[in-house]
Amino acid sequence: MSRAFIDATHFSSEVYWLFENARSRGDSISNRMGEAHRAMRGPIQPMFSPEAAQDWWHEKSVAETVDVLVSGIEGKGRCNIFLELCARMPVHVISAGFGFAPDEILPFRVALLDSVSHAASRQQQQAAEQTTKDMLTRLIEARRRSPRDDVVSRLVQAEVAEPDGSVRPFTNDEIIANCRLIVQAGGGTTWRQLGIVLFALLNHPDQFDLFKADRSLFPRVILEVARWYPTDLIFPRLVIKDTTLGGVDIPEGSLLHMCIGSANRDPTRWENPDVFDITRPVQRSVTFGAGAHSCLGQHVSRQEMEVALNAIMDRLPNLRWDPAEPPARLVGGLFQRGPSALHVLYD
């Protein structure tokens, strides 16, 4: 698995141009290859690194965002924390982050969405990326004018290395592209992922209280949760030369797809792979993906989730399970999955 993420002579992410809702987005980091692929990821990383998650970014919107939320639940006592907290912590993080004012957070993140909605006719999904399209250029435009401390700010002010050694702006549409992606990833996923990491918990009291009485820990709740059940199971490639993979012979021009949540349950690599347990021995999965195009804002998304998982310990003491409420369940397809409801009680 590791190889097909890794291996760019054989397996190319441009297989991305082949989706008609992915190929909407625009010319973006996930759809390109080598040196193409370095030039735009190259301005892009540093805001999205360790250290930037840690500092920058913690001081930017998490810390806030997730103590907004934590305060407006505490006093509760029972509260569905998969939609009051989980849901909304990202969505605010990523937005906030890439400079959108506060109204304007919920329209761009519905829009976003109804742009790449199955359910959505094409007229509808088209109306939805000008709609985005619309308010992501008047931002890019105000920036230009007057640049601010936010994502979209240094995009603006960065510069995009050609082939030629000569070095250019990135323009409006490749901003665009990037910032649909990175803000639709980044809203998405750490939602899901910060529910089943919570829903893993409850569910084995023993783990938790492990946890809570060592925060250092936290690493290996991470890495076993994205290992035990990853939010996004199916991950696109198109093999650009004749290959074989795990034994198995592919010709150029297969469209593959990667489950990581087989990969990461391989009884070869791990023991009792289908059972929950942070104290197993720590090894890299492929949840977050490897090589060049290895997630983007996977620094800031473990970021989010320690602030979150700190607070709800310090904050909402004794969590547990409403039996009052349905039992929560694991829902979901290839794509996306996560819990259905996350009904707790807390002191």
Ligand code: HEM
Second form
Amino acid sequence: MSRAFIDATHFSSEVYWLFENARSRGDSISNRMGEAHRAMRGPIQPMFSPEAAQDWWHEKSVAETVDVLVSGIEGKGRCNIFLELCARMPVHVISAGFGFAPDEILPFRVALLDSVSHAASRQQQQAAEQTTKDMLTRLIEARRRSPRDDVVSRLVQAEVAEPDGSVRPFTNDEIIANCRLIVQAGGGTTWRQLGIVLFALLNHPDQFDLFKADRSLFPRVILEVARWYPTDLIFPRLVIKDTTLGGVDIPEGSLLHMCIGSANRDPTRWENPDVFDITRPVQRSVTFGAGAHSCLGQHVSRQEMEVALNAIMDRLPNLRWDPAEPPARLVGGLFQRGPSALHVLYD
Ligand code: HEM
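Can you now output the form predicted together with the ligand? The one shown was the form predicted alone.
Next comes the full complex, and the chain you just saw is listed first.
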């Protein structure tokens, strides 16, 4: 499976141009290939490195966002933590990191989701898309006049090294397309994946106790939850040259849907793959993709989840299911899977 992510001579991510939702975002890193992708992702990558996640993102928005949200539920004794913390944290972290003012964060998020919502008419989608573009254009122009310490300021000052050796700044359209991509990709994924982490730990109290006793297990907890139950199951590629994958001949022109949920439970790679076990031998899964297009925001996502889990263990002790509420279930189809709710009690 990882070959389909990595081998760009046979599997193309220009496939995203085929999907209306992705196409409407414009020319972003997700639908570029090879040199053109490297030229665009190169200047963005350092803002999402492991070091940037632990230092800049932590200071800029992760620590404060988690603190404010946990302060809102601490001492109450019960809440739906999936809504009160998991859902709110990533939207605020990412949007604040990009430079949106607090009162712009939710209007931008709502317009961004409406612009790709299947429940909206094409006209409503286009109006919402225009709202996001207008908000971003105002932000970009403000930062061009007077840069601050945020992602949009860095993008307006960044230099794109083209394959022909020339160097130029990002255009407004490129910044808008990538901001829409990254802010959208950074919201729902971490929300649902953190919800799945809590679901797994609450349903496996022995493993939750192991983690509480040794916080250095965090990387294993995330690795195992992300393997066992990734929030998004399917990612596409266009086959651009006849090839064979997993013993199956695939002709050029095929649309390939890579099912990472199935790859992550491959019994030839993982013993008892259906079992959630944070003590299993460490092995990478494809939950965050692989190769040139591997998840740009994975370190920010991990940083958010680590800070949130530490705050939960420190400030919401004895976290457990609320027996007065219906049992939580993991719901969703091939995309955007997550818990129905996480009604919890704590001391
Ligand atoms: C648990 C959380 C997340 C999961 C499971 C996840 C998963 C993935 C996967 C599998 C890909 C590869 C897609 C492909 O190759 O077609 C991807 C790409 C991407 N992700 Fe994430 N993601 C998560 C969080 C985030 C966050 C927090 C951000 C932004 C802050 C983000 C931004 C992106 C971007 C921009 C790409 C496209 C990269 C490229 O094409 O070069 N993701 N993600």
